[in-house]
Amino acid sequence: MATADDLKFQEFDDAANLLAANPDATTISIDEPVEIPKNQHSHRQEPGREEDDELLGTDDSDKTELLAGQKKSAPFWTFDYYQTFFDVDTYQVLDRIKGSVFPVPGKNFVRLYIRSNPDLYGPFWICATLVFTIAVSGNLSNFFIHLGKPTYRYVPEFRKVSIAATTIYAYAWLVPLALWGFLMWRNSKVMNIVSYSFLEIVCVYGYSLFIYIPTAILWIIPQKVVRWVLVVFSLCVSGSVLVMTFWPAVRDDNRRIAVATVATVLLLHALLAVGCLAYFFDAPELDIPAPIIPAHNGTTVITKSH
């Protein structure tokens, strides 16, 4: 049994005296928090883990993604659903336009400008502006070509607006849709192909068309040499944006398929520019019938118009 002396409070020696008696003893200070040496984590981490953490994300980023995923997305038939596609400020749009006009060699347009926040605001208004620019410039070009001819009477061709709208918007939506489907199909065949979303491809095509707006205005100049120089220049600028964007997506595929894909993209882009120039600006000469002037003796005289 315990005696009365065992139940009394006892004063223990200082830690220094205890350590002197037993140097191998472990002491823990209650006042100071226990810290885990940093080198323990370094021994546990595998080589290249930091790069994987940057790609896969940390715990904080995972929590942020989970919290963001808790937000309910609006149904597609509501206005809020489509509002997210136009959630972009003026500075971002201007920066993307500048990037499409002055492409950086070796830089991917999607990763540099689009991937953080793809939008439809810029592509929609660029296409709308291009439609009216082509239609108005085409009418002015036709007017200046036939200006000064006595038999010419200017008649505005409003049907060019609808034709230009159909052509531009069909190109800006159907071609990206076909390209997106092709890349998805090839991605199922080749695992390491870079994938783009449909919205990102639409953004690339929409912003790449901006260079044709000032080009269409300069097409009013009634000189074929100047017009074709402008066509070549615009194709080089906008085509370089498309090549630097979509070549990384197909370069790991079969060589022939990769080259054929990029060549098809450039060919369709060139057909759009050449087609708009040929239809809206290179207007054919008017074949005006010669007027018939009755003579005094009952015969008719046909005069030729020059």
The other form holds:
Amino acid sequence: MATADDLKFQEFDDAANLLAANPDATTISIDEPVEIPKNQHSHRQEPGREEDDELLGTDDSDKTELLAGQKKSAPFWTFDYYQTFFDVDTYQVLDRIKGSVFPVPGKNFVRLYIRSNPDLYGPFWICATLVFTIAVSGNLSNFFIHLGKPTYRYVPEFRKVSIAATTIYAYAWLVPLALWGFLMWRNSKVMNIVSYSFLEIVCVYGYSLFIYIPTAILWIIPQKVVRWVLVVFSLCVSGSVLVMTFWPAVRDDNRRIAVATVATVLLLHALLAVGCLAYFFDAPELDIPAPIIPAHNGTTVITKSH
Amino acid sequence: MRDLKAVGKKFVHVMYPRKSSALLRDWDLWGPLVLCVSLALMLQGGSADSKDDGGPQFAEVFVIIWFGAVVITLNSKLLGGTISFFQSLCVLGYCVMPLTVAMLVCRLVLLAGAGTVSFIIRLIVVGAMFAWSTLASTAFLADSQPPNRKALVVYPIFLFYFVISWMILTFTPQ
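The structure above corresponds to the form predicted on its own; please give the structure of the form predicted together with the partner chain next.
Full assembly next; the chain just shown is listed first.
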């Protein structure tokens, strides 16, 4: 039977006073998110899980997503809506380019550099630069390869600019669209922790194409070995950016589908590089001695007619 | 007559680019149209074994210049620039003038011959005019941009005039 005192409403002292009486008691304050246990937890974890946290970006993703929600509030038919996609400063663009050229193993490009501020400046102008770089370098390389041949006339090959533009812009916009659609579909079946918006995927693809610009310039060198080494090198660099971005998004899925997705991403990227090399740059020819066939035919004919 | 005088004054402004606001205040598109048409006309008659491998067609030059100028203007406005759409088109169009002069010089040099010496002369002339165009348009446009995004606005202008210079330099007569 409870006494009257037990049933009476009791005022509890302030937490500080209680703690002064008993300093070792565990306390939870409801005002702020529970930070102390998480830090202790992360210290005790193995490096693999820390890497996961960094890849997921769980520490500030909540805050940045809230900010992103506040940013894109203009309706899509106003100019201000599109201005939110160009809300980057010079140093931010340069940082993102640097992050795509020097991929740090374990760091996710989207979480580290984009942080819910995807921009369209980088992808658009990197693609434009790449189009003209490939066209100009291909033209220059063909000029140097065929220089000195008596039957060669220099042509500017301007048609190839429009072909290059179509190819590269289609790759930079349609492949992210397909990938985004695929990831959304898998998200509806399997709960993935990490999911990207369409613009973030476009952003990653756009910035990952940056390494091809110096590669295209170096492809002017008319040596097959040099060109293929460059292809492999640039594929490794930009491929690793893409893999480190998309692996966390498919990792929780069926193993085979995850591997197939990442493999397809890499395969398409390789196809772009090899296709550009094959189409825009003529094969460097080896030195062939002047053909002696006409004289041989003549003597053959003479002997045959005998 | 008054319009002709205004156009002429703007040509002089491009030749000696100072940070005057006359070019920006009273924009007109006559000058850019004349320059674009004359440049596209001069780029005709380029060599081609087959129709597909030759230089740019008239329509291609036109589209590149106008579409390029529109894209650059949109880019600078999206990045937060305070310049108006037609003012920016006006400046970019007028600053094509040094490159049109370069095209004229190239055609004259090519009349004399198409060897290595003529190529080096053309390279120097086109290079100098490209630098002049870029610097002139940057001088007019860079002030209207927020300070920490100036490089983001200047780079597309550089690319635009580079492409036009490339078309001029690779022009080979029949």
